[in-house]
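To begin, one chain is listed below as structure tokens, in the form predicted alone.
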Amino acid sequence: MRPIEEKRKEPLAIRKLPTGVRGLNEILGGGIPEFSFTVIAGLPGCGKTTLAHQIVFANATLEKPALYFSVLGESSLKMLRYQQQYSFFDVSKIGTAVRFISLADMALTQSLEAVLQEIIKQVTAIKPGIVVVDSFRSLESIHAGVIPKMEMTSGLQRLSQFLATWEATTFLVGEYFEEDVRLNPVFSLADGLVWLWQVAERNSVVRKLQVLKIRGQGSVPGLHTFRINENGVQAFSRTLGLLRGREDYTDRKRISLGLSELDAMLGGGVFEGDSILITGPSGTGKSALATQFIAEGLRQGDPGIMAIFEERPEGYLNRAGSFGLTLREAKEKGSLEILYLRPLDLSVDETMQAILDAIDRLGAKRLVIDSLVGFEMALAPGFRADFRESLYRMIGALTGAGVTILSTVEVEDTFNALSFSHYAISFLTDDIIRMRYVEINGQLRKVIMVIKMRGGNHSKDIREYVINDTGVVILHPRETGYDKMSSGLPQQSLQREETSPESKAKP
């Protein structure tokens, strides 16, 4: 006899519905599962309900409408009025795929028996493909008191199970605080939870979203942190680039720097896809020889990108174009794209963002962010206590994407010591160059030196440069008459005298 075969059942596949909302899909583990019943939980103003919206306009059609029941709080068309601001709503939806249904006077004069059934009732005339309950928090409280609590957890279980039944994807949105989620038993029976909260930091107001739970597949854990503007919300995974595709790094070939001497230093330039650091004090130079990275990628046909956080646009490329440096018209080719981010709200992940957009638009494979220390005063003040953790993710992203960085940091010129950078950031780089000044016969001059260099060897060498109407210059031959040139104050080694290479300042 031979033995039954017993067929290998696949698991059954759940459709995940999209929720019109840019980064959640991602944060929820590809979107939220059909036929669920999720809670979208917050304090007033953390904007509950412009995320519901935003859900609702993203799925609802003719064959599967939305019905948006509205219990108290605003009315039907107060909340309208103010959706229908946002990019995403659709007016010529309203009454056919999306129907708002008040549930107020129901809630306030009779039973939470009576206002489930006139729910059940609509949903089996309508049979709508999303159902949303706001807030289902109010009509709790309504009839807190009043019945028992197992009478209102039995009800509740009966509405999520009957609306599964008719596979209507379910949204419960309430003013929840955050000790309710061990008492209130509508978080147990929820499939999914999702977290939003609105934190004021000082000055600054930062929105902050979490997936607490979510049934059958696997979210992005941790806080997000999210964005209300024109478009609605926009949500920024703290995991944001770390799963885009990664480049074979096999035999990855060197770049310049746009200096053929700090070139040779570098051993014939750096590798593509390194994290390089500029690190000096005021006036050095470091954004001209950042200017000078961007505009030998354009002269080799690689796109760039410069976040800055200090200069406006226009003074930057009104600078390089007085170094001889034509930013403005690969600007205008579209080649070249500037990003000035200075709100004093922002998050990493939002800036991360607006960077892999415009690599995403450009292509680009050269990006330079000047400088740290404005980056670092952008950021709400919550986010800077996380900078280098998410500086940490932000650079191994886009290098890992085959995006070569540069990146500014100003620090103190003491005379009396090397310091690199008070981040603390050096082990995030593989490349560092130092610019600092050094005194040399009563006169500030300025040197360049490779402090690191991973995966190749780089030259020891100290060498003084200028910034003339071409940018950086380094000097040469190399000067060989002072030690202690890293000290900022050198001493001579040889008798003879110094030629300048700049006009000394007249007394």
Second form
Amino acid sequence: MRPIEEKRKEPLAIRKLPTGVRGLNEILGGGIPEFSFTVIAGLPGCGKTTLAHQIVFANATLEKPALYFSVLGESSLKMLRYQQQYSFFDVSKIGTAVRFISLADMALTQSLEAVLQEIIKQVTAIKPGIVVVDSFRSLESIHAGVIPKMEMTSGLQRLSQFLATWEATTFLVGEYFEEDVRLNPVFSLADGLVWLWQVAERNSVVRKLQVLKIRGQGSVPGLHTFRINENGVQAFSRTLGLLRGREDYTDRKRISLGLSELDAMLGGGVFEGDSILITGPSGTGKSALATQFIAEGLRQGDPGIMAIFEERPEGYLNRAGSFGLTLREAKEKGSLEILYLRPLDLSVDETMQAILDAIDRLGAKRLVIDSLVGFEMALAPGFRADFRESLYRMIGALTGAGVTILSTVEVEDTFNALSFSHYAISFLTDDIIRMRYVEINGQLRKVIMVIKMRGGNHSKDIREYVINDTGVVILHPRETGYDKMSSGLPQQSLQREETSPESKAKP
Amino acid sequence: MNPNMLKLAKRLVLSETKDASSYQSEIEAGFTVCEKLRQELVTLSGVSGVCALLNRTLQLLDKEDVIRLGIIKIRLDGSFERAEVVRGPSDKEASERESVILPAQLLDLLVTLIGETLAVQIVGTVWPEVDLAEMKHDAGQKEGAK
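Just the form predicted alone so far, so send over the form predicted together with its partner chain.
Below: every chain and molecule of the assembly, starting with the one above.
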């Protein structure tokens, strides 16, 4: 037996109940503390009832059933009609592990005390593990002004104590406004407070949730995106993916982009786990290069993911086929997945979740995001303001997962400057490759250059390339015989010896 | 009317029939089924919800059937106010139909609102002794195929 002093240092282990909502346990800091008293608040239509049902079905058993008290609001029959559309709804639990009890008539005709006594009576008889009162706000509204506020607080406190003593984890669902947090005693008494928002911005709707309070455990602060689909609520933590372990970067190998000349310009390929940005105007072959990058990975036995936002998957596969690259077969075999992500009101976190899921499914080592511009366009306007920050998190999370990312971004060519991206995101890329048009001898030709390579030297050459039936092909000779190529309006120069102060990559 | 609900109503009426040879007993069994369902539905949906459900059930029945069953109205608590009906000798088929028509119609309406799987599940919680495995399976198959 250990000394008492030592024992005192050990905190009480509070079991955390799973919410049944993907992503929410992580946000809550592990789940809902057992026997706690949580308010699920928000305006009508933001998903409170669906969230409560999901928690109920995730936890209710015959031994520890869930009691769902409905007060005023949606009738239980209607609620059941709609809620059973969700995949988490288990009909076989109704009436046994999950019991719905209407308090609507009692709430309208009897005192608050009588309603609370009825809840206590049912809980005493059934001994549930989960209790939900939906909507508690409507119960408060019926009696507001009729009974003193202190009586309401005292009744609520007794209920909260009773339910915790009876080992029930309780959820009060209600249509609360933000000013209620200061004024309504329910928020002081609650152990947890989950607030749901649904915000319309221009033509789009964005749903976010926040854990404003949870006693005894650290939740992830801030607003988190959530979506309601056929599976119910799915939450996307702001820190999604950041907790994944980073690969060991002490001895990273170089990998090929699928073009030997470009690999040579990069000093032998890019480092595994790098984030590469391919930037250039429309038609310069960014997607072709991205296709070659994935195809090379597949040749090396590295599964790949292509997250595409502009072109349809079929177009990608057809182009790859025209280059003699067998992406279609890889897709059928399961070593390549093409994610065509264009739903309305997309959030970066949802995209990241879809990509992380695909990476886990395939064990992918290479990822293409084509393009960042298309990605931004697919986002709800409210998310676009945070695009850079979200992108930073996303690329950090994905490279942290050991994946080499190639992103494309379209930039306009001007003939007096060389821009890399209008996002100013070079800080989150390890390598930047610029493709651009130049005018030579009355022709619009294409050149490629390596702008940046983190952790390695690279060629300073500006090389001319073409897109032919094998894809992007860098031309010889290495020297074009032109100066001011980066301006887009080169001038013919004399053939000259190698004079660069730095050694260049051998072609 | 959904034939499965007619079949289910027959099964429930049979389970509540005290004296299978008595016509009156079969009719009363039909009302007992409705009453037991009413109590369960009041818990689930409140009295006002159940009154709405039962009033709609009566409206969906033939007026002649409502009269033959002696139903005057639905009381505020959702129970039936009934007149005494003096019945003459009736053939077996007619008595069977009259005993199940009311619960079958109520179940049919429930199916319309919440689906067959859930309706059968609720029935199963009220009559745990009645074997509904086959009906649950059929309902699940049907709704799964939708």
